[in-house]
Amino acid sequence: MEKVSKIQAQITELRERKAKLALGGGQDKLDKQHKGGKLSARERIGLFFDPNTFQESGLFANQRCVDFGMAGKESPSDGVVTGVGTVDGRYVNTASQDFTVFGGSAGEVHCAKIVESMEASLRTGVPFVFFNDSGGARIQEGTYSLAGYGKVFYTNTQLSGVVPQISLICGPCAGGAAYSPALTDFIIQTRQAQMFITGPQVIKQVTGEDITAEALGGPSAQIDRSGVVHFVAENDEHAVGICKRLLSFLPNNNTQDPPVLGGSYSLEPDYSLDEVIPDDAKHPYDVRDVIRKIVDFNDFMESQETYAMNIVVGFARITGMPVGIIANQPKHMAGVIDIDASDKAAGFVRFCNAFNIPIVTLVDTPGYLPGIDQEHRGIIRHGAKLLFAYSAATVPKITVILRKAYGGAYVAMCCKDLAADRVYAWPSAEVAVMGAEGAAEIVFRREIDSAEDKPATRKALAETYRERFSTPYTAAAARVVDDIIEPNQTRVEIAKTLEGLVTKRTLRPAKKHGLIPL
């Protein structure tokens, strides 16, 4: 029989060893997160870099609690696979917690090696993806787990806006583990898992109410009704997809443009466009028809499409530029501004600034919603959100009114005096403080009351104040519109502005920061 080297032995131990690691807490544990419909962690890994290209980080990293039992038990990588690889070419830091491991809980060794791979992303200036999938603090560990939470969040913050951070959500997302998604740029969550604060035992307890843990904290409570998450998927491979495809318009770190795809483009009137508008102007249609006409490919990705719908925002291309959009959608409650679309809006544009990629909104808003309720929860604070943003905004900013500009609304979706670059209107354009219709009641009230047809006496006054104060041409002749173009041009005239802007440079006051309205 050859004898074995002691290398030799020593490399058969260190394999035997690397595989041990790599199945977690064990096959009967992956097993069931397969039956639940979930990945393992290195799987979703392996989804998601190039093939070959993962480096581990912290592979033999093991727990060192020593009381509640905990002495001597192993806990493979401490039950987080972190690392670097190549995301479509490009470099990418990444967590992924295994659910196999305790539960995915978070202790100090855990909490450690998320800080070190997110600490690898702000030295080297490349995006850090995290796959979300815990029961929370490790109890047993005590405050060593709530301060290792702290680290995270506070890393969370100093990456935020050098780098993009995305949290995809693929288990249980309870507790303290909550917050550090919710401090990344955009939020990720499949249809089997769940994310919220406090349980539904602990809400029991407490309120006496019953609820389940989908109905809590599932994917239509965070994003049809709180505005949590971003993007839903149907599985982690689904999650795995859309990640990749929201990294494709976004840059490495701050310093850097997004990504431009080189490539032939179209640039031909669309005359589909002219037909977009009704010709009632009490008419809805659909603002993301618009968007895909002007778009490179009809390509738009649109986030948080479900929440305050009233208001349209995503990502898209312009001859291979990736551009943001921002769009008041008259489908949805006439495109009013309410304080969800002023907060989802808000922190769009404030996403798209930080990471220099230009901005395209498109206006058709009759203005802020009125309402006690509104008043109450704050529409004054939330609504200066959007006007702080826009007026920060230092990337290129093009603006086009497609119908209805009025008042505080028109002033909030980047007007020319928010300082927009290039403020192009549609011929159907309609810039005033208020409609005509509303405006004739207060500027000729006399003459309506004394009229002896007062319902026709209202709608012509009002067609004349319409002529004389709301079609674009009186808003050219006051300069805060730049041209007014035909619908069929949009697209043309967008992308040759967005290649004139390509070298804007915008001078601000010195500051540690601005103060927006929280």
Contents of the next structure:
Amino acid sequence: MEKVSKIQAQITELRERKAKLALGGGQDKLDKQHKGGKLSARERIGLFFDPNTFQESGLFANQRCVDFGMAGKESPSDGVVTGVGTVDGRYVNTASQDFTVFGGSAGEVHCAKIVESMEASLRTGVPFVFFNDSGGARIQEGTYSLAGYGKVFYTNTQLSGVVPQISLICGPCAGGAAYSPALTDFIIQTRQAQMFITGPQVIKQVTGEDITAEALGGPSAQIDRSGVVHFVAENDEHAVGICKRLLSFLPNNNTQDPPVLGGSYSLEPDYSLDEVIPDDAKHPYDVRDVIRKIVDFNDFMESQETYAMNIVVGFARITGMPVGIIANQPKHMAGVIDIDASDKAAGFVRFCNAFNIPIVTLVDTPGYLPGIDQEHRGIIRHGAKLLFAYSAATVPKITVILRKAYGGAYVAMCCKDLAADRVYAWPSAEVAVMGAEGAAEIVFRREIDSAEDKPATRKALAETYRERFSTPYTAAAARVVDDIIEPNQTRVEIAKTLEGLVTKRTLRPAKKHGLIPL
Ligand code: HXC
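The form predicted in complex with hexanoyl-coenzyme A (HXC) is what I need now, so please give it after the form predicted alone.
So here's everything in the complex, that chain up top.
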């Protein structure tokens, strides 16, 4: 028999060990995972990274708990696969929880591995992507597990605003586990996943309410109702696709500009834009039609699509340059700005500013939403977030007033005085403190009260107010609008302005950080 050299025997042992560890909690548990419509931690990584680029760290890591029968128990990679690879040629660090190992629960070693991967992102200035599939804090490890989570949250916060952080929720994400995603920039949740702080059983015990896990923390609950989630995916493959598309708009870190796509781009006028605004000012239209006509290849990646639908936010490119778009949506609640819309838009503006993505704002709003509920829930505080976010943003800011720009909402939607670099108005723009009827009621109250024919007088005086403010010429005369443009020229004008703003520099007073109303 041929003698096997020592090193050959060692290599064989290494291969066998690696193959066994790569199976995680074993074939049975992998089969269960697949039956539930989920991929494994490693399959997700395989889909995400460019072929043969993933370099793993900590495959051999193991838990070291001695309580509750855990002493000496194997926990392959301690239930989380970590490492670095390239996605469309750009480096990304990752952590991918392995539900087949103690339910992907987070113990001391598990959390230390996640933190190490995040710190690698910080050191090298590249994004961090976290695949979540976990039963939360590892119950057997008690305090060590909680401390581990604390370190994960702390590190999330260190990365915030320095490198993009994206969380994919691919399975359970319960208790403390939900707070790491909440500290990242974008959350993508699959239809197989649930996210909540306290599960149905605890809710039943505490409040007596009966609710299924799906209704409590399924993707529609967390996007439509809470606004925690930004994108819903049909399954793991879809979630990975969304994540890659999102990364394509983002720079590696806050010191870089977002990646500009080369190629030649059409800058012809689009005359169909002239037909978007209905003749009757009360009629709605879908602002996404305007967005798609302005951006490259009609390609718009909308975030939080079904949450606070009265405002639309998302990424697109104009002549290859990534931009963040914020637009009132006349089709939903007439495009009014309420608490949720303010939070949604302010968060998006903050993200764009942190990562050097120019902001294009399309305005058509009758104002902040009046009402007792909004006042009592704090529209003042929440509405102020939008004012703060736009004012603090130093990236190029371009605003186009399509139609209504009334009241505080005119100011909040990135007006000239919040340091917009350029404000355009379409000929259909109306810039005023409030709608003509409401304004006439207040300004001309005495005239209306003393008139014989009150309705006719009210109507006539409202018309007087409307004539003064229903065109953009008063606003342009006041220099709050830089230029009035034909709608068909919008893409051309924005593209030119963006190019001229590439060198924008803004000096701000030094401070630790501003205090956005929270
Ligand atoms: C240790 C856990 C675990 C956990 C699951 N497992 N969660 N082990 N700690 N937190 C183990 C199970 O014992 C089981 O082991 C395996 O993982 C798979 O779990 P199943 O229950 O069989 O799977 P499934 O039916 O799909 O249910 C998944 C689940 C459920 C919904 C996540 O396991 C569950 O409710 N787990 C507990 C969730 C929880 O309360 N977590 C603590 C949150 S408190 P075996 O050996 O049988 O395969 C928290 C505080 C942190 O996170 C605070 C920080 C601020």
